[in-house]
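First comes one chain, alone, set out as structure tokens in the form predicted alone.
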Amino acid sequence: MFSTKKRTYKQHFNEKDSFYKYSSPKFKEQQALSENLNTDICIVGGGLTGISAALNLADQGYDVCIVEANKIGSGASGRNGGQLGIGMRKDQLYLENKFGFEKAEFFWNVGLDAVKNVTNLISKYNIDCALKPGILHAGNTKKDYKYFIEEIEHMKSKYSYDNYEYFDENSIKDEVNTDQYYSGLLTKDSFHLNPLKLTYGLAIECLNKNIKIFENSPIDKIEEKSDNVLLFSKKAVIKSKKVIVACNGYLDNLLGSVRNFFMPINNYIIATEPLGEKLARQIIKRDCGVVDSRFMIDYYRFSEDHRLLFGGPETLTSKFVNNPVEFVSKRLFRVFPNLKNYKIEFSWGGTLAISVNRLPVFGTLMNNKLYYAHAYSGHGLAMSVMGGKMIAEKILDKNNHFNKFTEINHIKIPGGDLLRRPNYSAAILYYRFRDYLNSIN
């Protein structure tokens, strides 16, 4: 049996509209859960991997239903940087030493089909959400574009893999106008979008399927039985054969220790008024989104209407800060600025979730009747799809890709409960006192 009490999603209540709200149509509310239901698969959250986990099960005859704590996308399926890009978290290099050359191959496989998948599904189902190609890596130091070299050709010699564009000191500055860059590294069949109007799209789909959704639902109690799972909520109890948690950052103590696996941080987004095409193209040449290669990340592209979206790093606590306005506008106004003299007009934060090694946390519970997917790293957009997709394969025992990213040996954060925030503090401190010896090298 698995309880919880704190809840994370609370943070988001009586918050302002992001962008993402501002811009997307707006999803129908569904009815809270007010009475006890029976089902084949019951899935807790709300984002991309429920919902894609949904559409594939609903697909194959299942009753299945979706419960939701707050709203549909309220997490960080529908509030975060936006870039779909291919591989993992780590690069292959690191995970060639880390399994060896088969599974590291496997891993880089399953990400490039996690973009395919994703593409596949916004044409399958017409979803409008300003997909646009193109992931820039910016090097911050001069050091950086021997890392980019190494990677086209290890990837070309190991991989048959050349979709990427190199930029040197000079061309970098024609692609992204600031004088922060030394190097770059496009990949060509890496994507940036709106990710609420996917999640949006995806969820209307489910409806159309039968799905049944729940919203303002938060399950408080998972109870195993012998043959079935009861997750109670506070007005019903749902029934249910086999039972998918997808709440990634928002998981609190929902499944006890599993939560140890990863640790949640806070990121932010700001976003500044339409700044026009023109400036636009001035800024990023081709509307590509951008990360830099620091410790602790900015990422940015242009939205639909020419907006800058600005992602800053995370925050040491895990309380949401007052204002990240000023927290991210200082990283924005590093990179450019001058664009000091443009309104900010939206600015939201959200909860993620980081594993020791970067990697997803894949696993079951309850003699297989359980199964969760979450600790996408930062890296989730696409890894979440395809995580909702692998869970589902596992439940019609169509292939063994879930079962490869189970076998994955984490490791739980040092000091549990007692220590977990403090030790990643700690790092966070030590990565932005790294980045700073970088920046004066």
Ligand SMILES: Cc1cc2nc3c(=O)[nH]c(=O)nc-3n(C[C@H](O)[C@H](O)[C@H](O)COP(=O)(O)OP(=O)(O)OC[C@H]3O[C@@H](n4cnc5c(N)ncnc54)[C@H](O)[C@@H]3O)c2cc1C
Given for the second form:
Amino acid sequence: MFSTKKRTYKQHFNEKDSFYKYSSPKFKEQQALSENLNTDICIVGGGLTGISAALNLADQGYDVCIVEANKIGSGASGRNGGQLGIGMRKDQLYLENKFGFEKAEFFWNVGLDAVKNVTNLISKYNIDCALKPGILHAGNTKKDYKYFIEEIEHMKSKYSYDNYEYFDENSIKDEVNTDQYYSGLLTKDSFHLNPLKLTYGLAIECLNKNIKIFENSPIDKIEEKSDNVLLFSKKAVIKSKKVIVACNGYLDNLLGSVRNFFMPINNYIIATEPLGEKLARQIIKRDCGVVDSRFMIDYYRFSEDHRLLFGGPETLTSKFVNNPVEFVSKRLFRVFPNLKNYKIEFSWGGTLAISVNRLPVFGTLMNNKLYYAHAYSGHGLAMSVMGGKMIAEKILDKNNHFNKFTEINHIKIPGGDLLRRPNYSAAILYYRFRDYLNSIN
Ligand SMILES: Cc1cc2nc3c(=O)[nH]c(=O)nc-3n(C[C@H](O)[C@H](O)[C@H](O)COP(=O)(O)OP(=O)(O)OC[C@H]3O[C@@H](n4cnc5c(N)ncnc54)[C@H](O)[C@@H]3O)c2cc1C
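Swap state to the form predicted together with the ligand from the form predicted alone:
Whole complex next, starting from this chain.
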């Protein structure tokens, strides 16, 4: 399989530092792949999916290497909003209607385990990544309270789950100091954290376990060769018994038509100057992460040094915006107009992969010698670590979680190579309009 000329990972070359790069201790640069190599497992992509798969397999004695086109954590794993949420991207009612209760319950349990898995790894490896509890879903419309109350009742009666806290119109203003919200639902088992610190922390454990990491080494072609798989980079070829492709929104054409089952989209974040702990607590009282209820969501949280990290808008074209300050800050100042007097010190963006039903896409190729997991649809911080673990467990024949995800009948983004992007952009415009209508009703 050959990749196309367009390489998404290159959009991050020569960029300014993100807040995450500024705040994380440096990860020692790893050498590029320069000589041919034989290995048990070769992992393409040095984000959380790849790193997690590597850790789980090396623990079982496999010879593992990670090959990264750019730098460890230079994809979405080191750029995201840091919201470590339970569940899947869609709620349980949606999943029950689509897949039936049994399967929906399976997804719910995986989503809960995914967060526990990350917090366990943070404790096990003592990773300092500013982990803090709580994500608050804030209702932008007067109707949202009904959804929140139904959600609480549904989760209690069907899943015996009730670790939520509800906020009405008065109490939500006490939690988040803005007039934008009418109600809220705090998920106490979710967390937020600095994702690049987490990614580096886990990558350091890979090095401790003698996993070889090659940076600046894009894989251009993957080919099945009898009982092995060959991976071609510019300077060398890797011969591997099994391959894991963990490139998510940066996959491009590496696996041919597999890319048609998701849409790569760009999303952007800005960071204010440090606001001080007092002002930070006046803005978000209990220091949780916040996500609003619109289709085109705003998400934000305070950093370990009390900057407001605010993200949300995505662009309609595939063109990556290098300086997104203007259009992200518009959204920030709508929610918190009083912050107009503070400096925006960092801005950055990244590419994520969205599937039609918002569930991750898992699969195998080359007679079960190649595995892939991607398209966590904006809910991948916990699920990418889980995705890597599930691939490892599939290879180790430990459980059938991976198979259950491969059974999902994903549909292609309509329109083929030519019309996928325009179709997607039209849908985004529609939903932006719907958000606008909701905001004036
Ligand atoms: C701006 C933004 C905000 C987000 N916010 C959240 C959030 O708050 N909560 C949440 O749950 N999720 C969020 N996400 C999604 C989450 O970050 C991703 O789902 C997750 O990080 C995916 O991890 P990954 O390892 O699969 O992919 P990535 O971290 O994207 O890693 C893929 C890697 O593959 C490499 N690669 C690509 N092609 C090749 C090749 N040919 N050869 C070698 N290497 C290659 C890339 O350089 C990249 O490093 C966000 C994403 C973005 C972009």
